[in-house]
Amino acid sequence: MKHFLNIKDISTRDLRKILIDAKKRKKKRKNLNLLEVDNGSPLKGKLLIQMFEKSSLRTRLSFYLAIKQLGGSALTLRPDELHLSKGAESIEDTAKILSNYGDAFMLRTDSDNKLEEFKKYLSIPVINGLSPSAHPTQILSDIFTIEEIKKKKISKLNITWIGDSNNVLNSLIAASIKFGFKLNIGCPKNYLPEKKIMSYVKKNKSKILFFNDPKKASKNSDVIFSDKVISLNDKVNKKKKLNDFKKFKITKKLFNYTKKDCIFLHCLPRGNEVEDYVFKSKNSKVWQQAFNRVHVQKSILLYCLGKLR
């Protein structure tokens, strides 16, 4: 059993087996309709139980086609529903009956202590679906995306994220470090991430470059990422926000700087910090990302219940 929480604590050699094993799993999908499943049917009466204490689209369809493709069944929780939320029971409580009822839960949530509580607890996997300092299944699958359409390993190819410091960043930060991929941030001075993470950066030695710069940070690049500036949480003052980040627009000017067949990639949802003629230009690649979720949490499920080739 193992779980998945974090990219920085897992293995290059797994994250790697993980991506090795979607790619084949995507390819070997090509004539199947949505919900036929994988040959040998390797999740065969399996529950994931999902429970999301935060808004979720494509978190919530991926992991449910994903165990659906691999021959088992997913439950999906609401907290307002359960106990814990009202807090008349535990998360020690909860989570022994989770791992009763189910051989993986999947939990997005807003809080890092709960996830690491569940951990504790739980007898069964559990999966980061999202959490105020990591998104680790949307980074492993947007490098998965970079890989099939570069067609080249990440650690050949030039990143650059323009945008706020936040959990996906945490996830792409952490990726950098163990793939080995150059990572140029742009963001406004006022904006770098928490100093848990500048000292994760320096500790590894890693090919991190910050910028205040969007056209210097963007120099060179076979990829921009970007994110909404305002999360569905933020508890900012959202004008002042919006305006310092102004500069930071994913435009049509800023592809002058990249290498020309750069592509763009966001988690989505989409706010205001990219142009929507960047976002349904060819260089985009959102739809094509958002998807391949399914192929890539096929092989975490796998990988957490002891089942990747």
Contents of the next structure:
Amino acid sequence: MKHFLNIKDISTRDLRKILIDAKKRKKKRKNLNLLEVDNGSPLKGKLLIQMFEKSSLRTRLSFYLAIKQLGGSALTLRPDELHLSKGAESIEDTAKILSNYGDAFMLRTDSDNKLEEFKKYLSIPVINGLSPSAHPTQILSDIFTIEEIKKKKISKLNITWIGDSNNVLNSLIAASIKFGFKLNIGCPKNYLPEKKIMSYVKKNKSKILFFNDPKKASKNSDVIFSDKVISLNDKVNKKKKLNDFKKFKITKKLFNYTKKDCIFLHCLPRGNEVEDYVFKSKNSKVWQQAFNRVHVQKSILLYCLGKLR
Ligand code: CP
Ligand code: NVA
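The form predicted in complex with phosphoric acid mono(formamide)ester is what I want next, because the block you gave corresponds to the form predicted on its own; please supply it.
What follows is the whole complex; the chain from before opens it.
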């Protein structure tokens, strides 16, 4: 069994294996209904337990469908209904129960430490469904979407991120190092990734560059990524932060600097960081991006449960 907590901790070989499996499975599902099971029912009899300590639409639905399409089932726990959330039961004891009543645990949380603690005590895999420091299932799925659209390995493409240095960007940075793709990051001077991430970038031979001008960051890019300026539970002066990012909005004009066929991606939900025109334009592939999550997460589940062929 394998955990899926951070892209940086998983070998490039395994990440690539997940993407290859997802591609094969997606192809075979063309004429199947949402709840029809993949050939061979590889996770028959398995239960995925998921819990969201923060809001979610896509991650919740795509993990539910993922386990169902592999022949298993899902149960979503409400954190406020567990003793754990009231400090009335430890992670250690909660993990013991989850390990015996479930086969995998997916957690969206406000605490990276909690994920580490669960990892320590669970004897089943734990998957990070978004934490303050990472959103690994999102980014692996986004690599899948990019390669599907561009019909090229991501290492041959120029990727640009315009926006906040948040959990999604951290996972994109890790992916850039693992898959060896060029990544330009455009953000205001005071909003660079935190020290730990910057030293991870420096320590690894990376193709990552930082810009405080969105036009320079977008030059020649094949893909522009963005995300909300204010993340879930972001404890900042919102008015000030939004104002600091004013120049970093994804506009139609920005696409004058990119390659002609540059696509726009956004993990969703969106805020005001992207013009409606861009969001609804031909360049925007946000819906394809959102719907691919189910395919990649199926292969992540198989990887975690030692069933990846
Ligand atoms: N992109 C994403 O994780 O969406 P949700 O917050 O709706 O799960
Ligand atoms: N960065 C965002 C991603 C939401 C899917 C957040 O953490 O709120």
